[in-house]
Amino acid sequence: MYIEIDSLTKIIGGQKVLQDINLQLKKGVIYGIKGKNGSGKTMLLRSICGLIKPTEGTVKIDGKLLGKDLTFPHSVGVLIENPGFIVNLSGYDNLKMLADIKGEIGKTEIEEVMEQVGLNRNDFRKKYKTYSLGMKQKLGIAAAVMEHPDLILLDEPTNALDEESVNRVIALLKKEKERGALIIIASHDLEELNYLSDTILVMEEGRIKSQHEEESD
């Protein structure tokens, strides 16, 4: 997968929430987006996955224009803000309902990814409404990665996670990177992004202020 963002600008309520974004993003790379609340991180993720349309500029996925040739990227997993799970279903049943849409994975794969993010067997059948904030976050990450999409977009993925769970998520994302996924992670935590990302983009007031490569392990 290859993403080209050209002169992307988004105006909401007369305010430029994204300003003249130009990026080229390629598969097999983890990109970290660092910025304070309101810097434009989440809006950029929403633009890349087709949830909002640019006021100006374009987003192309493998040469196809998002919003014209494509409504959404053809293979994408997303965790942006609060995941929309059904509160009276179990964690497992929520993931199964999502997986049944495409029919690409089954019980074994769903249970495996739940364990990988740190949900144990007892958690599988608990109703989502009984989940703690950390458990909800883990389920959201599991939903985003379980079908091994080409593009993975995660907004503050380690919020409410303990250190062990953060390490689990990092290991999982590195496996997805090795498989060839293009991964974009938005976070206010520079230390975490330094550890996880190959390239870090710093956003301020809707603009990309800097971009630098991290040293590989």
Given for the second form:
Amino acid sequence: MYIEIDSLTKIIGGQKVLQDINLQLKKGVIYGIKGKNGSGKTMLLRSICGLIKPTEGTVKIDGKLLGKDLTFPHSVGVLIENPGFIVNLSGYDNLKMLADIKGEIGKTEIEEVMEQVGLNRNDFRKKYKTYSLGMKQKLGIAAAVMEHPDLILLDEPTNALDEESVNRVIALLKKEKERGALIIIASHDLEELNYLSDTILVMEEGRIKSQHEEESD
Amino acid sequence: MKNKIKLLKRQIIYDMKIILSFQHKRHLIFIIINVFLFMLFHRKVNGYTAILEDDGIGFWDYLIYIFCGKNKMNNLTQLDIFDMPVEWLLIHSYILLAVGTYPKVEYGERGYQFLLRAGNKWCWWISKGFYIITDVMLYYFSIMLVALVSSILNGTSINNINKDILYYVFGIDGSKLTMNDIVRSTVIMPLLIIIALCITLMFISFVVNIMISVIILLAYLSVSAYWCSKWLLGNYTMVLRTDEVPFVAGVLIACGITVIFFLWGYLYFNQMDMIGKQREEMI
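Right, and the form predicted in complex with its partner chain of this protein, after the form predicted alone?
Following is the full complex, with the preceding chain placed first.
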């Protein structure tokens, strides 16, 4: 997968939320986007997955123009804002309902990814509304990665997670990266991004202020 | 194409699962409301002891009670009081709120997860159309079910229409009302009109928001009770106005509105940004 963003600008409600973004993103790399609240991180993620259309500029996925040749990227897993699960269903049932849309994975794969993000087997069948904040976040991450998509977009993925869970998520994302996924993580926590990302993009007022590569560990 | 149809089928199955596993409480409450309304109807009819001595209350009498509506109003003077047909408005409003608001709520909460997996927007939108038609039918069948059970408990014949109830309780001359008229204004038109209104509500909820769309549709229904016009769809679901609005025009207008708002809604939805709940609230 290769993403090419060219002069991307987005205006919402008269306000420029993204300004003249130019980026080339390639597979097998974890990109970290750092920025304060309102800096445009989430909007950039939404643009890349086709949820919002550019006011100016283009986003190309593998050479295909998003919004014209493609409505959404073919293979994408996303966690943006609240995961938005059905509160009266169990964590497992929520993932199963999502997985049934594509029909690519079954029970074994779903349970496997739930374990990988750190959810206990006892929690699989518990109703989502009984989940703690951390468990909800883990389920959101599981939903984004369970189908092993080519593009993974995560907005503040380690929010509400304890250290052990953060380590599990990091291990899971590194595995996905090795598989060849292009991963983009937005966070306001630079330390977390430094640890996770190969390349860090710093955003401010809708612009990419700087871009630098991290030393690999 | 085969793949897209498969995705559509899966999306429809998902929405049907939502009705069964998530919305069933709303259906139960609706059934309870119907039982309560029919109890009120019994109480009303009990005032006319002579009626119950003859045929009792039957299946169609219950449906007429819900969809009786209100006689055409002439110009009100300052001394007149406009009273709303409460049962009629309650049933319409409940179904509108329960069914028509679902697509926007679903979109706001889980929409992007499904859209991204489906890979296109038309699949999601068509599925929501199916959802509305199915759920409206389920709600309507629950009215019929409660009416049927009540009728059986009363020991009355299902086909029987109590002419005395028509005359004394609803003020309808039974000799002028055919079975066709009753089926049209208590079965066919309510189904078509409520589907049309729910699709309209879905469209407005995407263009503006859920709250405003509900207010607009409820105001439209209330105006329908006040004015008699073929463009005010509520008129077609009132037995008392069967002669005032042409049935064929009602079917055409309801179908036309359903198709127009469904297609227009899709065009709007297709170019709409999914900026997220938090950002929408900020704007």
